[in-house]
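In the form predicted alone, a lone chain appears below as structure tokens.
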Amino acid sequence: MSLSDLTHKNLQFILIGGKGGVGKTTIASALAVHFAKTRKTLIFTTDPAPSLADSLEQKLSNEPVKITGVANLWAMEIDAKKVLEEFKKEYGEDILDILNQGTYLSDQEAGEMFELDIPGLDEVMGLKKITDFMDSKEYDLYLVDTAPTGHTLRLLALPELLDNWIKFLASLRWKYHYMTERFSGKKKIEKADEFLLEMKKTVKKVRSLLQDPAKTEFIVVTIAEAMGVLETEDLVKDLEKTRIPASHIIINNIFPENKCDFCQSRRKNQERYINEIKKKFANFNISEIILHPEEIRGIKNLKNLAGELFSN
């Protein structure tokens, strides 16, 4: 099989993840520079631990950069971190004020709490900076290269863990509301009722956006071994459950058919595996990638990669 099927859609979104050291951003890297022929592509990173830079052979930054050799592809490496301290520069304030005027927090004690760490709140500020770009219409596909499975199941989860923590401080916004209507007999849509309607709306286009099978495809990336197995049966549940269409699996790294004794060893004993993954996941569209003798880095040798993924 190949991912041919995939220059037939109109794809916005191709999110590619699978558990480390399995190529995922090689794979990634290539794919960008394939459907960069044909359409404006931007690739980025949210892995905490980036290698993208390395594939490309070119520095990346927090902000889309041109990669040379290629006419229609940018790259970024998205800091999740600075792009939630920016978050809390622009809208701090006004969480601050959820905070005192919905509880009996003291100034101190709500300063602490919005300084507390919102677990996944980082990395989907980091996702809400591309569906910002998604509305400027500025680029026509955007490849996630996403980090190890464990960072992608948060990924995953992050549109309703986000929801949940906007409903909290939407309660302690209503409490509020209802305290100062009672008293002054109207009601006042103030600058952080405005922030809360705004981040609804994020988390709503997120959720939507990454359940639409017209705009977006996860492609998980394993290899012929016992825990890549594992892995991807972990991540393809989550995909089934948060309803993220998947219909691709890449087998990477495969030893070749040849006369090495050795060769033949590692290949043996990772046809037991291939038959396992096609046999559990016998719905998706298989593809096997052969290991190749040298590292694939640099847009030519990404060119021969993309080759092998979109060849029958």
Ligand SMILES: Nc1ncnc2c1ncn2[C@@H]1O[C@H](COP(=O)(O)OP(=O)(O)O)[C@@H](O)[C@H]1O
Second form
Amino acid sequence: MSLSDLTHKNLQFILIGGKGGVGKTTIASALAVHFAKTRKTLIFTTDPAPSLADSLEQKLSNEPVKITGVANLWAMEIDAKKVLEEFKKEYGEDILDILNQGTYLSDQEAGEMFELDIPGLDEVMGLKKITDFMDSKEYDLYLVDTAPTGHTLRLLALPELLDNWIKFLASLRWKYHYMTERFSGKKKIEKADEFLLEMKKTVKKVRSLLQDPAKTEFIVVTIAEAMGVLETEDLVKDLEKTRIPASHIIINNIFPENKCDFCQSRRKNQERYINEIKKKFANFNISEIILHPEEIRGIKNLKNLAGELFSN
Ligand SMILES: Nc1ncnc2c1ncn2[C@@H]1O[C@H](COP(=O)(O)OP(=O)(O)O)[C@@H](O)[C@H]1O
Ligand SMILES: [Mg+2]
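For the form predicted together with this ligand instead of the form predicted alone, what are the coordinates?
Complete assembly follows, chain above in first position.
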């Protein structure tokens, strides 16, 4: 199975993951340029420091922007942290109201409600925004640059983690049980419940999409170094544990052969790790990308890279 097989699979959701600096954004952009040839494609980035705009050499925003030079391609930046903040804001005020009524809860306890940070929750909310978009059926294919971290994957796999929130709110309910009867706090508690229910629904929705091999593929990007192998192992383990379909690994920045003594030496060094990756991930399709003499930016260069990726 080669990368080209993905072209015929009619996927709806492709995530590009790997450690920082390995070429995720560049490869995600090249894939988007490729897939847009046959399908209306939207590429998202959820990277807090997005470089998608640099890669495509076009200004982006939190709404889809049509990419000039590629028919059928749109791009969009999502600030996952902001999405979570907005979500909390929508429901948080009512909760805070309850907390602030009377002297029953210390300021510290009240603050706890909002500081109750679940690692990966912001990214889950970012993914929610993406799945909301998918409901619109506006595009055929959605590509995500900067895929979820291990935290997010675990959160998706273990919705029980959300129970921290639920337990906390349940304890509040206890503390304020009599208040809800005395004052008209009932509505507010209901709003808090609504918040939790919404969170649970979001996790369920995102998870079922991510685990559907007919719709979703996670492409792992790495480099031929000891750290690259280790990080790929971790990521692949997380993907297996969370049952997210992944069958492709792209090794980026491979030194060209016979260019110079330095390149040759580095290449030899890299080959050791390329072989290790091939052996360790024997059931994956492995693609290799040569280190280009210059940065890969702009549509023309991305088209060339896509050509390299799908040449065999
Ligand atoms: N095969 C390659 N050859 C040359 N430069 C590359 C290659 N792949 C990526 N780059 C460059 O490396 C830098 C980092 O790539 P980027 O895609 O932003 O990484 P990430 O998204 O993983 O942080 C960018 O300047 C990009 O143009
Ligand atoms: Mg990036």
